[in-house]
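Take a look at this one chain, the form predicted on its own, written out in structure tokens.
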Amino acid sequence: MAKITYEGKTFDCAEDKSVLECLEGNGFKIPSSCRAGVCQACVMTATSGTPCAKSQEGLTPNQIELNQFMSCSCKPTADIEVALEEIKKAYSCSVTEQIMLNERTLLLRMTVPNAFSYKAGQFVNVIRKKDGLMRSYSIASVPEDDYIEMHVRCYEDGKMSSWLKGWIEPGCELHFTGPFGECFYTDDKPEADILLAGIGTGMAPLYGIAKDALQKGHTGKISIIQGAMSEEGLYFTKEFAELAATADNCEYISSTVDGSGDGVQEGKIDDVVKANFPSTAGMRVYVCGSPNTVGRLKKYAFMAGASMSDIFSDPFTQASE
């Protein structure tokens, strides 16, 4: 049974646990959000020791250079001793604007803290400072704009979601960590193809990184797809609809299960993708929503033709509370 160093204390952890879940059971608050591997929220420092592969695959060549690893995917074989980044790191910033989009979608504006920087697609992981409590959102606006937009999928019993809607306001100070992600928009490409297909929230991205090809000058068609069970599932249509508007090579395709909306295209979004691109060989894709759907439209992307390093991905967890 491997041991855990942790502030000066040593614990036994079980072999199927991880170092997040074994620091916790011990009493302490470790930032976390989608215990999955992905948001990089649980990010320790293995000051002796070497961290599982798995709990870095994702992180950037400095992060493992410096010995960070994910806590939630890493469960030791070893003795290891951890450390966790303080969270004064944090950025802070101004909520400018609070919408709700549909019944369960909030936009949040807020101002460019000094020194951020960031790329339209990315992600951020928002923190409450009065209990540690961390959860990750991707970034809707392109640096060019003079804010910060995030879509924030709202639970009745969300944590920070109900936070956010119910007592954060104009004016408020929000902080946050970041940028982390590779799911932007890079124009060493400017003749290729791009798919963007999304469900909720997944949205977000989307639409920063189809505005941001644009302001470039992408010159291959740009195809957005938006799927949803149903009409009341589907927002931000109008902005979709007026970005493809600006530009001749770019469109947008809305799609429920169910048929129902003005215009939109009936199907499953595996469905819609595969009948309007029997083929991506030669294009760059874009997939992002829950992680079921985004791992089918990455395997049916690579299997239609698209190359896996033309394939970038953004998968939505629900946090555990």
The other form holds:
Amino acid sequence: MAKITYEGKTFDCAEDKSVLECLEGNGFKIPSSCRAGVCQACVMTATSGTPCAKSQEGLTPNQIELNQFMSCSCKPTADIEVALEEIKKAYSCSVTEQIMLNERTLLLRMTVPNAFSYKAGQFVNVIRKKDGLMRSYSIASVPEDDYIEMHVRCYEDGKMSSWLKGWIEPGCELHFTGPFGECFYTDDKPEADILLAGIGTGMAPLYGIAKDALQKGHTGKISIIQGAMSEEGLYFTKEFAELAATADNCEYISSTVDGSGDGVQEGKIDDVVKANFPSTAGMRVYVCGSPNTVGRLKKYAFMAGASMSDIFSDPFTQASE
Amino acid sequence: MSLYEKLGGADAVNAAVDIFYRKVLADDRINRFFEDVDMERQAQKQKAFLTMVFGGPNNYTGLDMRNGHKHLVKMGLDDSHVDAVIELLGATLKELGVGDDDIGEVAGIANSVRDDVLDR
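For comparison with the form predicted on its own, kindly provide the form predicted in complex with its partner chain.
Below is the whole assembly, all chains and molecules, this chain first.
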């Protein structure tokens, strides 16, 4: 009989019972709805062991890579450890580089902590030890890099960004938990065209995802679109252009609402995306930036033909306190 | 063979969900009921709905249906909107090559929850 470990306790799972039924039978409340392997309300993560293929049918390749599965359709044949939300470990690293990329964007590079593994495009929660202040930042580097890179949007009254900009210097220790997020490249559709569109520091994960796709030998066309109000808001343009120049199948388009800047396309990012991609059918789409922009771009990508399961996003919200 | 098996089970649901959800969002009669919600979560709900009306296994009770749609009834959800959803459901299945008899059966299941959805 297979054993299921959940919240530190281990239970025997009867042969014809699903993970969901077993946990419910032991008094746990797990969200569920159709209980037929479709609606995904009961999705859990296998933190150890392998969920059966049937319980991953219809999940995105990203969910599968994160070992997520539908607990209603997984009748375990071997021991498995599961969690509703995987608890992430805390890591510490030391800052190696600090560069202002433009007036409001700070690039931070730090050492890769031992045993920390991530996928390009995921994010971490940076924690200030002295008071527990926490903010999420996406990773712009790829796992092959010997550093972790983040792009920090600096706000005048931003507690974390002011601290990172003013008080942290090379050699300082930085703490974070993670990695989090499902916005990353998977190599299951190497021939599909990819669109990566973003604004602000949403470009950080997109840079990592594009680099990762290129390193993994993606053969479909990879198009990166950056949007900003004016040229002052664009950043990392040289790095993106250089990245695109490394492969025939990669292009970089920068755009500004007011048309300022060298070689940019004029218009709001929505319109630039529409003009360049009147159809997104069959494409993989990644969108990062403010929640409103992400919401609009996602909806456009879907209505223009991309499948919901091929659209990945990471909305960046500004902390309210 | 059950209707759900005949339609193709979970594969049919996965094939239908994009088409159906796209039709819903494009339809000015009903899209306001589906706006301003997390698209991933909404797609999951659509999948659960499609599974149910395809005659697949589900655990919905009349009470779930009532509670799940009460806020929409307050927004003005009525018979005309349910009719529109059933119409789009039929158009989706037609696109997937499903025959009229089976479409009728699906519409019948959708109709059977109408009073619960409209909370009357």
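Keep in mind the model is a prediction, meaning the values are calculated, not measured. We call the rigid core the largest set of C-alpha positions that still match within 1.5 Å between the two forms. Positions refer to the first chain, counted from 1.
Student: Using a rigid core alignment, state whether the CA of residue 79 is displaced by 2 Å or more between these two forms.
Tutor: After core superposition, the displacement of the residue 79 C-alpha between these two forms reaches the 2 Å mark, so yes.
Student: Taking the rigid core as the superposition reference, indicate whether the CA of residue 306 shifts 2 angstroms or more between these two forms.
Tutor: Shift of 2 Å or more: no.
Student: For residue 46, is the CA shift between these two forms at least 2 Å following rigid-core superposition?
Tutor: After core superposition, the C-alpha of residue 46 moves 2 Å or more between these two forms.
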